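Only one chain is shown below, in structure tokens, and it's the form predicted on its own.
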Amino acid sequence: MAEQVEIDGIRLSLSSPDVSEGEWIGQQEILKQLLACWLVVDKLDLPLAPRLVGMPGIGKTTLGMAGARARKQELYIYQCTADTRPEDLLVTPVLAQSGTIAYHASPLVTAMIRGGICILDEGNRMNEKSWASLAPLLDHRRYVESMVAGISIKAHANFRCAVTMNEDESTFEVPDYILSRLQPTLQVGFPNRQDELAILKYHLPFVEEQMLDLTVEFLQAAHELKLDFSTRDGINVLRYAVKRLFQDPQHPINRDVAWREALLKCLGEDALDLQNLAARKRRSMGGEASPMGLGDFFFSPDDPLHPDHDVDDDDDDDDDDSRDK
């Protein structure tokens, strides 16, 4: 049975903390920055509620989870959506078996009451009306008002909060008066090669080194070209590839074929030609670039193994010399 508390005569059923496992690998500086936001250095000081900003799939939520573990506090995660209502964020009324109205505290309000940490995940998918209900929580007042339950809820002194925000086009514009409360902005970037390989090994210890290396090379090339393919994409590609290899041990498919098929099925045809995709992206932004193939991040253009290498170049030069004579 859910834990209950009473506030101003209203009994609230609390949410359960998140117990998901996940290790933050590499990029220790951004973790230190998050923990700095949550410090209180004086009795008049207040913790900050930072924005964790970056592309989808690079570990923003995992970063928040790591911060909660470092502080040894309960973690609560609220998934924001376009149709999130203020009562969803705060206190939701439900019809109990007895026919009476019962009130359930959201993960956010539960963290406020218990002195935990709440991650508002993908906060820029949420509408302004819902953000407005959090304005007093995110400044020096540190409370929320539930219109549904008719109560005001003060945040515990140990309550901490952060908001993750994706850098993509399927989001709302967060109002300035909210952005001014969600400070500072912590930019979460793509991991370097060593860290990305370690992340893949952590999640997929059963995958052989060759396929891990192939995936890391692909991801690092995508990061270099400023494309949106993430570590999460690499994990999904590898999961599908190893399942295809495992599917029929009597007639196994080639590992390269399985990996290419996984790339196509998970990320689409554009992933097979990163340079061309990057060129199209630059042209759409007003730049110019010449399209190149998937082999460009494995071989230099003049390498004989490059798919576009012209093996007849030397012969053509010889023919031209003979004609000149």
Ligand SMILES: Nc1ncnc2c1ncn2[C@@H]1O[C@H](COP(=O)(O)OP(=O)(O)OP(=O)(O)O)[C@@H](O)[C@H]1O
Contents of the next structure:
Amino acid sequence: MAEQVEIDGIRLSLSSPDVSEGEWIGQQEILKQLLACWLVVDKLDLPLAPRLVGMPGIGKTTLGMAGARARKQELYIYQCTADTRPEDLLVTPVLAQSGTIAYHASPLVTAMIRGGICILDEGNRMNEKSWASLAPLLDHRRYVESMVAGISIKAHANFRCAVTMNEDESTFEVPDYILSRLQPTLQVGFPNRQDELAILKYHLPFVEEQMLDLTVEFLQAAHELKLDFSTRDGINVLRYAVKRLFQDPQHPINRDVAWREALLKCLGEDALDLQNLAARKRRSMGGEASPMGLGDFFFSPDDPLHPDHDVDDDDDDDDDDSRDK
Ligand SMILES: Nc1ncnc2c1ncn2[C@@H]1O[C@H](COP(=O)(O)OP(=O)(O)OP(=O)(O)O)[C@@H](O)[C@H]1O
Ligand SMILES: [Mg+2]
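Now that we've seen the form predicted on its own, could you pull up the form predicted together with the ligand?
So here's everything in the complex, that chain up top.
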């Protein structure tokens, strides 16, 4: 049975912590920054609740989980959605077998009570009303008020939290008074080649080196071109490719063929020609931001001096070699 605590005469049953495993590989600086946010250096000091931002699949949740593990505290993850209500976030009433009302503490409130760490995952998906219920928790007051249970719940001194946020447009605008309580912003960026290879190896130790290399080359070329392919995409491509190779040992398919098929099936046709995809993306972004850039006044579109010239031209910068792989 779930552990229970009593607050002001109200019995709350607690959520269970997350016990999944997983290491944070490479990029030690951002892990240190997260751990710094959670330090308390003086009696008058308070921990910070940072925002972990970055594109989907880049490692935001993994980073938050690794931070909790590094501090050896219990970890609770709350998955925020567009229809998360304040009571879902705090305390929900449930009908007990005896016919009476019982109260269930969310992962967030459980972390507050037990002195654990809560990751509010995908926080930008949550609506303003739910965010409003967290305003006192996220400043010096460090408590929440559960309307449903009629109690105020104070956070344990060891309670810490962080919020992960995606940079995609299909989400709510988090109000400014909340954003000002969620500081600093820690931007999770792409891993470098060495770290990305180590991450793939960590998750897929059974995959042969050649396939790992192929995938890292692809991901690094995509990162260089600022395309939205993530480490998670690489992991999925490899998982599918090895399954295809493993499937029929009697008639093995060619490694490159399996890998290309995986790329196509996981990431779509666009992934087969990164240069072309990058050029189209830059063109459409330029089109949105300024229908006519300053360069258009000074240079004709195919003038080599036009600022956008190398968009259509394959051999810009120093990434020529990425195309040949
Ligand atoms: N530095 C890292 N160390 C270990 N694994 C990593 C690292 N970076 C990314 N990964 C792996 O990449 C995958 C995606 O990471 P994660 O789920 O944390 O991304 P996310 O940014 O939270 O994505 P989303 O925005 O979709 O929630 C996971 O399998 C994760 O373990
Ligand atoms: Mg995540």
